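So this first bit is one chain, no partners, the form predicted alone, shown in structure tokens.
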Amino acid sequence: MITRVDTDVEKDEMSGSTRGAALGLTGLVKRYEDSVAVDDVSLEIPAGEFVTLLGPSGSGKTTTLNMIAGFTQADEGQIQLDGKAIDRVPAHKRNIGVVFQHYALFPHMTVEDNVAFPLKRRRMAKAERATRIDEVLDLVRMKDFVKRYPRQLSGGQQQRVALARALVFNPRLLLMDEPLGALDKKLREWLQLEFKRIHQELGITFVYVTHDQEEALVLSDRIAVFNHGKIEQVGTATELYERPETLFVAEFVGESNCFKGRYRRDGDLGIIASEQFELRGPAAHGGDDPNAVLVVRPERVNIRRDGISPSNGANILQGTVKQVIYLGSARKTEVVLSDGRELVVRESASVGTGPAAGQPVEVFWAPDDSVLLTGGASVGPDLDQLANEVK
């Protein structure tokens, strides 16, 4: 519930400014009995940035969001808004906009009254209130539905009303917790673009929680990937996808083919080897590592056929097609390699006729299309172990 407060923060917001606020998280920790939900999370978010907290269920992203909102008290650490600590400020005095997954609209109120609620609690004058409601409903494209009740709206329309209610008092920070999780794919994709448009128009700071990797890639200026209460990596969509720093990020953000083996450096190249394979990629930091991992994305792997053949130095493996999956614009081919490991190839559906299940194939990719992870990374059984099982 939002109530009227007489803070400097509110005075700035009620003046009509929509400038984003800088958010700083330092060493946040939250424990529940014997488990640690959030473990030393630190993150700096500049004013006006759209940052997504991405991770699987139980990774700590929603708990972090709730601590920012003031719904959950951190056991350790500090939260700053524009350099001012807000850890001890009650949730209703932080004047942060929040959009929940389940909308939380008042069923007995019309769209207009739902959106007006935060302004009435702030005792805004009726004329100014009407202007603000009109502006925000126009922003979310819901002006034609002001007299409808939530039960008369679709899920997407309800979500836009919830967004309007969170924006109507001009917060400088907006938190969104899995807001599209209950919607169908086509509607989610449309609303993702709407969220991007609204963020660009208003310039306020967005912090968005999701477990949907594609959604995070589409929406975000930067993404913080959570795992077991910690942040594994923070970066742009391109950085996370093309240059993952940990195996978890490589596997969670998009689809990956991963090979474990012994790493050594050979000039500008890194070599990862087992009894079965010797694969090349860009040299990794550090020295030799017996438990390194080479990662290659499915769309970087090719199947040899007429007109498509490997260049000198390419990584080449032999296998048999397990199945081919048609995805409309793309075709996914699963290949069982000679050691029993499965490798995935993703090609444009316009690239000729692919091999059929049961056919032997040769797959290849350029070393520069690989990422080598050292320093204790691990994935599945060791290649040597798999090779011995095949033998």
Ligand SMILES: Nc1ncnc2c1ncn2[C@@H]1O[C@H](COP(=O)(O)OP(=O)(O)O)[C@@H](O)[C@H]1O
The other form holds:
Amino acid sequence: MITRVDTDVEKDEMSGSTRGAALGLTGLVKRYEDSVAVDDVSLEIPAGEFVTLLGPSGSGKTTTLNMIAGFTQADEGQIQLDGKAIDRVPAHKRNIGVVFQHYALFPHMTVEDNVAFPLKRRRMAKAERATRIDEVLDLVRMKDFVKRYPRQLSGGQQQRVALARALVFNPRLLLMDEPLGALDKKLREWLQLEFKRIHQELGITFVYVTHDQEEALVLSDRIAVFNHGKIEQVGTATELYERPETLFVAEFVGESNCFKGRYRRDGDLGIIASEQFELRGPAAHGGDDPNAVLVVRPERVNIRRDGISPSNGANILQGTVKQVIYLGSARKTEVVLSDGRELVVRESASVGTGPAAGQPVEVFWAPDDSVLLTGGASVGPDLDQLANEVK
Amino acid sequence: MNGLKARRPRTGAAGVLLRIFGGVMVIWLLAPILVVIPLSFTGKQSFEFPPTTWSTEWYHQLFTAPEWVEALTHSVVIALLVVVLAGVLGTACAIGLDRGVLPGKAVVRGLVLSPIIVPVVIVAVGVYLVFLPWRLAGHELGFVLAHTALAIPFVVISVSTSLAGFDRRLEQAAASLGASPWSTFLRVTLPAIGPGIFAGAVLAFITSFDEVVTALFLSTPTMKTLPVQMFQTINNVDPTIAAASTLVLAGTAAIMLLVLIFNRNVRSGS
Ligand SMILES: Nc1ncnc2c1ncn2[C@@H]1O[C@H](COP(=O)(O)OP(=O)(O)O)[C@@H](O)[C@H]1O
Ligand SMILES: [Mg+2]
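Coords for the form predicted in complex with the named molecule, given the form predicted alone:
All chains and molecules follow, beginning with the one already shown.
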């Protein structure tokens, strides 16, 4: 079963040609005694893509990853690697690299022995092994630490060794479960860039799990948003941000202003109305819906002033500035609308000085800059659950 | 044994008091034990204390008189076999209790640990009555089996503690890296719980080497262990018993020292 790794293939890989495997998940279900951890998850990941599974804690990301790695058996569904079903292949024969949140380095082995572990299991010759370990520790910039034990390394260093160990046997798919979860912000941001670089250098498929939406936006080619064991939406960062298909996605990915009301169609446009407002947006897919939501991103909303005024058909609301927050290059203005609802406006700091706290303002946005969600898509995230996640 | 940690000495009045108290306790506990050391070097065949004349005759006796040599050999062989048997079974049992999915695990755990609670005399009577018809009484195997039952709880407790602190994700990591379940056990799990197994093995050795109650029941004139031999010669005013005690004492101290050094090395990872 254990095959010797071909050196020529290795060189090919290290030179950065595309060597990822395509991963297909079809109708995956995993039940525990009293809950469904993963509920009919299907996802096609082309070779070489960097896909992130994003969602709050308990949404089934780890369980999905564990099924791909072979640590957990799915109750239903199929997993395919390059078109071949691997459901019956035990974890140790899948050839899939896995990186864990808490590194999972073998504490009784040095860095070198940890990285050599998968190569020894594959009976690679000693000289070849040394070269390979050298290469991969170079890749993660940990060459100077070969003789150290894991506890003699910082968290960030340990995670880089863990990454080297997961890559050294040339897997065509790498799974990472919240690998930066235990590290501080600075280190996290730096390692994110390292992951991106390594992904580009190796060209293999990455499936990355996080509950941090910013991390997902920075890293991924595509993001699958998980909620209650289901995938809510799959798309690029831009797609999720500009065209969220559910309220959960709108609120979980980036900031958003949401208006709940009755939906009805009006020609090319849709109208959402309540006692306090009537707003227009692009027509939704379904018919009339009493429980619809209009979502508009903070940077799509403008504050009326000299030179910035609404064009015909814009949504216009009145309010008072609650506070202004400067975020370096951007400025966030929180507005209390006349009905007491709050709305956030995000502007580039270069757009003159804005109104100060306490001033009355008129906010507006074009209908096309918002999204209308109807037909069950308007169920928001579980706020208790989110409170645990969004720090 | 995993709990032994070097603490920084305390200072101040409380520290002084603590040291005095500790010193008194040590003397109180050790004095009766240490009496045997001078006694073993006495020159006369008597238990006069302190001895007035000196010799190493009793050590000579211990290592040449057939009944002592045989008893000592039996004890060592039996204890070593118990270490192997209780070590393997106890470790397997602890792993099964940690990972197994069988129902009634609590019952199994209770049964396995029961020899610690049940009075040894009762165990001894039971073992004797069963082993007699099986011709295991007076047989080395009988001692090994009985002592293994008594020693297994110590191994199970010690290994269970190690397993509780073991991160199962290390096994998932090993699997993802291409290690079969058996290879994972040998190369990842075993090294991690090794100190626990080692501590359990030491306790198993001492349990067997030190055991006198079941051994008394199972022994015959030609098949006895060192504690039985000591027990049966106590009335003969034979200072060889003091030499044997001193030997056991030195052996135990050496083992404990070994454990300490081993644990220190495990901690510093060298
Ligand atoms: N071994 C298990 N036994 C029972 N329930 C589990 C087990 N593993 C996960 N779950 C449940 O499945 C759900 C999904 O868990 P998980 O996949 O770990 O979520 P995430 O990684 O997104 O935080 C949770 O509700 C969790 O409690
Ligand atoms: Mg998780």
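Numbering follows the first chain given and starts at 1. These figures come from a predicted structure and were not determined experimentally. Whichever C-alpha set is largest while still superposing within 1.5 Å between the two forms counts as the rigid core.
Figure legend: rigid-body motion between these two forms; of the candidates Q359, E239, I308, V218, the hinge maps to E239.
Here the chain moves as two rigid blocks between these two forms; the smaller block's rotation against the larger, from C-alpha superpositions, is 11°. Comparison between these two forms places the CA of G319 2.8 angstrom away from its other position, after core fitting.
On a core-based overlay, R331 has a Cα shift of 4.0 Å between these two forms.
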